[in-house]
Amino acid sequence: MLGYVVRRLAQSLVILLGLTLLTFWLLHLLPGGMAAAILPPRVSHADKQAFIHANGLDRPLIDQYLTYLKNLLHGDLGYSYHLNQSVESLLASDLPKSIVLVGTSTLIAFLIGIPLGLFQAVRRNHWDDHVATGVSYVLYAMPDFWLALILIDVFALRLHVLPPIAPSGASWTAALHDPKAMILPVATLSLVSIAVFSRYMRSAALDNLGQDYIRTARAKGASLNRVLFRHTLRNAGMPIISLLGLSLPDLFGGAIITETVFNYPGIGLASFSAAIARDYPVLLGTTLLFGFLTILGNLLADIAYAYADPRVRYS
């Protein structure tokens, strides 16, 4: 197991190095160079040259890349002249808020989607399975922003039972102090994830329910609950392990839309605001963060899968 983890970790580090090359390349693809993209349009030529020299943009590219790597290792992701603060301080402030939103949504989706998928597998081709399948397809196909607007229209504007705006405190604890305002943002992310988890779980459970070991267990007198939760869930849950890891970047990507619609001050809203303001250092910092989350999600999924299935670690 240790050898497998070391191999996967080494592969992830190589991919992460490639990600730094990509972000460094994007820095130098900005129209007019990084100086022209960051500085005001009417900056003087002398000030522009001073900025280029101060940031080492007149040095060879290999030297600039090594400096970029050194800064990344020290947690320096650049400086936002638009917000007048470092990118790492912005991420440190906003990322915990997004983790609260995404983490809560994922937990709710997992606790509802997995049992729902098992229920649909047991009730295959019955009316309730067809209803759940139809709702899942609708939620899976619906854009996040459209679902968010529907929830706001129904529960905030028509029924007046929930606020249309998420908590906007400076700390992530604001979500804990005003949980009612978190219901609609969490529901937006959760409903789509529930549809995904339930569909995967239903398909995997159906594959396992038709296996010989399930028929043998039933023939020996094992109850349906024992067969489902002791035998079927253990084997059918394997694809869900990979799905959880691979859905990590998707959930944070979906949070960009959700946070923007509900004005939730997380990393998603910061990314959207940076795109509107053409704040390239923040955009590149969040790009690096989302890329890192993608690599981390794949790594955690592979390790968890190898732990659950010993055959994987020896392959």
Contents of the next structure:
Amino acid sequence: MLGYVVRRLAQSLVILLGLTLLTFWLLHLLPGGMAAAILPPRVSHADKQAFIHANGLDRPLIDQYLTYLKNLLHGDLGYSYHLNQSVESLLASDLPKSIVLVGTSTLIAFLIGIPLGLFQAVRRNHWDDHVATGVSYVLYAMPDFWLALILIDVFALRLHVLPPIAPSGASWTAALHDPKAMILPVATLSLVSIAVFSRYMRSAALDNLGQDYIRTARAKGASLNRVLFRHTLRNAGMPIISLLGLSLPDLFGGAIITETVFNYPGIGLASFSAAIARDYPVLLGTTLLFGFLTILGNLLADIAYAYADPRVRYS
Amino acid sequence: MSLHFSTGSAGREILDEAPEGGAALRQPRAGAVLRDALFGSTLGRIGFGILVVVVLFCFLGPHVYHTNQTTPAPTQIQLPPSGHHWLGTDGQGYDEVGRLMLGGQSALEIGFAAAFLASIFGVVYGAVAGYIGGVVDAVLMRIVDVALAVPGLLLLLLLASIFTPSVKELIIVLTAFAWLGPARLVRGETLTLRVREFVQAAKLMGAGRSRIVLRHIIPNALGTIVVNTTFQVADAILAVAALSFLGLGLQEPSVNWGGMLNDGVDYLAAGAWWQVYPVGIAIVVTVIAFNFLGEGFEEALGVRNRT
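Show the same protein again, this time as the form predicted together with the partner chain rather than the form predicted on its own.
Time for the whole complex; same chain goes first.
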């Protein structure tokens, strides 16, 4: 087990290093170079040269990269002249809000999607399974921004039961003070995930239900519920751990859309605003952060999986 | 004995069933495989049917249903659906049905082009990594891992804000992200194919690396590739729509579905449902068509894979 963890950890570090190379390269790929990307547009030539020299942008690339890495290790992700704020302070204040949104949605999707998939597997090819499969096909193909607009149109504009805008307080606790305003954003994000989880769970459970150990358990007199939740869920549910790790980039992508549509001030909205304003330090900072979280999530998922299923470690 | 297959997994199955002695192998015809893929499963038939309707609507539609899509009509703005404008007009007085057709044209063109380019690049990349193996494979695949760790939409936002995209640039930007899936998939296929007898035989007969990859490995992974490309079209259509909805995709005067939704949002509160619902339905129907088609191919060609 330890060997596996060390191997996966080393692999993750290499990918993380590659990620810093990617953002560094993109920063240099920008039209006008790094100085043009970081400085506000109307800066005098002399100021620009001074900035280039002061920040070592005239030194060899390898030196620049090492400085960049050193700054990253010290938690220095750059400075946004557009917002007059350091990137790390922006991310530190916005990340908790995104975690509240994405975390709640994923949890809800989990609690609904998994039992739904199991239920569909038991009722396979009955009318209710067909209905659920049809709905998840549609949700799967549905752009999240359109789903968000429908929810706003129906529940906010026509029925007037929910606000069309998410809580916009500066602190992450704003969401807790106004839970009603969180319902539509959370529903948008979780509906798509429910479709993904239930589709996956249905096919995984179907694979398991046909196997001998299920028949043995049933023959020994275990009730259907016990077989489903104790036996099938354990075996079919384990790959869900890695599915969760793998779907992190999609969840973050969904957060960009959802936060933008509902004007929820998390990292998604920050990266959208940065893209519109061409505020590259923020955009690359969020790229690094999302990438880091994805790598970390995949690492944790793999270790959890290997812990739960020893076969993984030795293959 | 001929050991050349050009029809993907359909050929592979025949190889599996071939008797030990090596009786003459019949090569399945490409036409038969295509027919099976399109009509061999219910989902495939439905997907193909929807797709034909969508293509006819977008490309033939404008010749039947004539609308003015070049100059704004200030006297015709925000009209609800009527006999004259079947789905009403938008904030600039353009007919919505006509706009749906034009937007569909660009969605399909960009989706196909990006999926096709991404597949070609990804397939070659993955096949080379998998076949050469060793350090080259490790380095090439770590590059894929790095790019996959970044959310696709964020990468698209980043690239779209660097290059204000025209159709051509948008296709390149989408491809820059979409090749990762096929690269990973084909590398996996290659790892299993390179140890198979027919590849070993070709090697013994003196075939070079590029010949083995191009003539033996890639043709036998074709089933997987075709299935993946079909799903890629759907993903690309969704990605363009998302990008344009956020205002970073195609700019005026080009017409596209995401941009139409972006315009429609402003009028939703005023009750202009016809600017939001038909476009969304068009996107969903088109995406479902490609997903059905992909699953039909999966079933008919006997491959099981989706990255």
